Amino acid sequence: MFDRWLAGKWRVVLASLALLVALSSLAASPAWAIQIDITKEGGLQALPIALPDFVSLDPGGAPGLPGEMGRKLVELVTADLEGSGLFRAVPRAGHLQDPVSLWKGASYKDWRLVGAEAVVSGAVREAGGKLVVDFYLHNVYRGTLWGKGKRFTSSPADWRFVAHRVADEIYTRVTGEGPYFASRVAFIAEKGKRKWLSLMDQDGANRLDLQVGSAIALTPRFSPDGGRLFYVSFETGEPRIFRWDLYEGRKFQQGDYPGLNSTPAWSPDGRRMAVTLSKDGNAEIYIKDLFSQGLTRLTQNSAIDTSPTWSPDGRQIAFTSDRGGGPQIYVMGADGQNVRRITYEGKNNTAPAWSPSGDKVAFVMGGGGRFRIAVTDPEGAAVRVLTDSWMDESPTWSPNGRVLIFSRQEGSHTRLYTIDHTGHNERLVPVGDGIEASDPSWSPLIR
């Protein structure tokens, strides 16, 4: 992971760039969407709902009592509700009306007996080597459906993906905001002197491993349509950037320029790449159209700038910069001009990322011997510290902007784990096998 390659003079940036120059020589809520609290007691309020299993349909629609997938898919479903902090699932012991009559009709009465405010109807059946899943969401309180009914048509094997994407629409109606549990993240896989990029889903689910071997990977960012992946590799014996096409499954080195070649981002447009670049003799921020290959320059300081990120309109970019006599977060336009410093609090600031919704820079913040976890407004006047740990790095934001997944270090071990922007719902990410794991990238919404 290139923010924390080595401990040194800023520990997150600074030093990882000493080292690779040495080795290269809720926006538009419905009217009845959930309002998101903050508890007394300092966590999100849960809206409890109802998830009973899925009943099977037979080949005239009849509905039986529920199969293994019908079970399968809603604990996945619940798994994703109650990891976003915002539901809590009723337990089962207490509902009063099971799967099958219920998905002949809600007897609201029952379900406000036992405290539920929202339950979901779901049937699965196959049909002609298809999966197809039905469910419907009920407003328990108002007596009435949640929207329309919604129909998942898939693989018996993509039967994940399916939960995800149920999931995901009962989240939006509920909360008035985006999906993000159909998504994938991006990262660098590590066990004993090896680095390696890995896929797998949102909740750490379906690892893929994309490239093992004894080459050192860093720095994966996934481009904007989901598709492609841009990383720095040392396989030509350089920090090089190469770019993977995941569809398609090639890669290609992505310019060979003298020195440093390192942070890649997308723009909004997937048209742009921004990096830094020292082939000028000090690490400096560049954007190369990728159609073009045309190179240009944005900064011009005898500091260090590396780190950029863009704002999601494309008009802006954040950077981390020593100019000011220590790695603070500076914002500019996308032609490098009006530069700004919007980072005060904090003596080591570091590695931003810009939400989708563009109304938040998350950052590296250190201070005091410790590396945590904040967000601000792109105006620098709202700093939140979300983490509270001893060396927590490389933030990146869910495709709604609701969550961030960050690397933390805990001994000699490095994980995953997930944050409510809020900084609550605190959650570890589970890679599985004994993998260290670091330097995240989420992926948009898959389709």
Second form
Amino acid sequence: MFDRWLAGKWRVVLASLALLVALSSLAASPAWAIQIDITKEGGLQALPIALPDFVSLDPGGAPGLPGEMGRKLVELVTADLEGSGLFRAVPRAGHLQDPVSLWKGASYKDWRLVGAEAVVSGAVREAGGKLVVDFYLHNVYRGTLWGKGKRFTSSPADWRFVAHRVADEIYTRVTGEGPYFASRVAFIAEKGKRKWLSLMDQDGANRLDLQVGSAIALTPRFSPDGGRLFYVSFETGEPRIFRWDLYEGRKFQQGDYPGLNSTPAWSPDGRRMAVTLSKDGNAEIYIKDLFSQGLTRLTQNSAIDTSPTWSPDGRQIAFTSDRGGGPQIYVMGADGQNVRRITYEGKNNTAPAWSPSGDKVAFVMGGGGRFRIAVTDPEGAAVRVLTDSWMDESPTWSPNGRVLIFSRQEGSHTRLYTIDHTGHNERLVPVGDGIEASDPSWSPLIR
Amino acid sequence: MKRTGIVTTLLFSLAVLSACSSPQSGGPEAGAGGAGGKGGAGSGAAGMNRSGADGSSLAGGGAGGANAEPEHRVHFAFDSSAVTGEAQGVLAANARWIKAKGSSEVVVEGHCDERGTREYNLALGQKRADAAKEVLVSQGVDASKIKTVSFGKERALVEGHDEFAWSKNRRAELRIR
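Moving from the form predicted on its own, what structure would you give for the form predicted together with its partner chain?
Then the entire complex follows, led off by the chain already shown.
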């Protein structure tokens, strides 16, 4: 098509115009995102999307009726998308075009009739121990493909991962936000008096217990590459920092300073750890160079300084300090300079978590006997309280900075919840097996 | 070696005698003052006990019956690591007990109630443990024998979600060996 346009100069101009139109329609897709992002009284406005089961392809590539794999893949894609609060699946009963026919070519008017603004068609091939999944996203409103078709190849055992990748593609194309479904959550599992380090997919599936012992484990934090965790363990009898290498299944103690060793936080470049140590008198924040093992002290006062969290560019650190009387959130340069307080509302503000998108800091706002999840910008303006319980804590961000996972104490139970950063779409994350869950840390994207 | 042991036992007996007198000396402040005055002798005995561990443990066994064991626990106000007047008295009694017993190690655990975040409470628990340690040291306990450990809000003493449970859980506990 472009070849024809490029035949003459005039056509080059036309092509440039066409390109401009194409670019402006690209720029318009975040505008769509803003549209579905609008938070009305009822909550998030969800996009109606049709998600028929994926067809099965025979070795010759001919589509047949959906099989077990095509059914469960779509079930998980649907759960991801609906779980975000930004999508609503159009009921199957109303679908006018069957999956095989859709795979051959979308009948947009049929999908318009059932109120779908987008429809997904997909195909599954299982051969030679491999799972191959192809899918297309259709923009029903415009009657065109929404981006290119995409193929994922994996082992059949990793079908959940493939489903999360498909859901991420759809989510990103429609909302203009970064993906987050193909990610994990490290957390502290608890049963009886035991607390241990555990790992699961962001939707609560595939739980893997890492460190089962009698010692208390606390506050896991993912490395920027997602392959390692820092956490606190009492296995020596005192709180000490450990590093767990997920792929090697090994752990290492990270230093042994007298007193408190807590709240490890990996720098975005993966080379340094911000940490709380009380070795020089009281809880102060230090940076440890993970290569030279050198320590740099950032805070110097008689108050508690703890819970460092890095800005995504690694230049600033938000933290908790009670230097002004009660605990509040402060921000300083990664060199310890230019300290400024950013929270004033709430008497007891702690546990900041800087968003991966850089524009927000989540924290726990305490006051009136309640502790709730709140969000502010790094300057301290636009404070918004998201939750309404009495003991919520440990907010941590999804890789795209859109969703928070946190723990909530309800009576004698502690559970994980997610919530959209607008304060809508609060959901319980199922962990299973009667296990209590706290201290979540959301991994980077898994690719 | 034997000589040291005898000297230790003698000094130790003195310390026990002085410790015995303080519970009868009235309020916590008077008790604390009394122990403070003898701090020099007490810490000297404690320092030597390390080289004569056998002798002191025998004497310690005898002293236990003569001197009531203090409660090894003090409490704090919400979000505070300030040692109250009452806690000062309890800690002073513990200092005397520790010196009398010739303990080789004291672990001070700091604990918090369930309100507030895990991370902040770990730091607050440390501050409580350090505050309690400071009182023990001021009362003549050798600082190098004292280890502080914060458990934050991980080890509640009393289960429950009311002010009664919370007030019991905000505490420093002494583990004396």
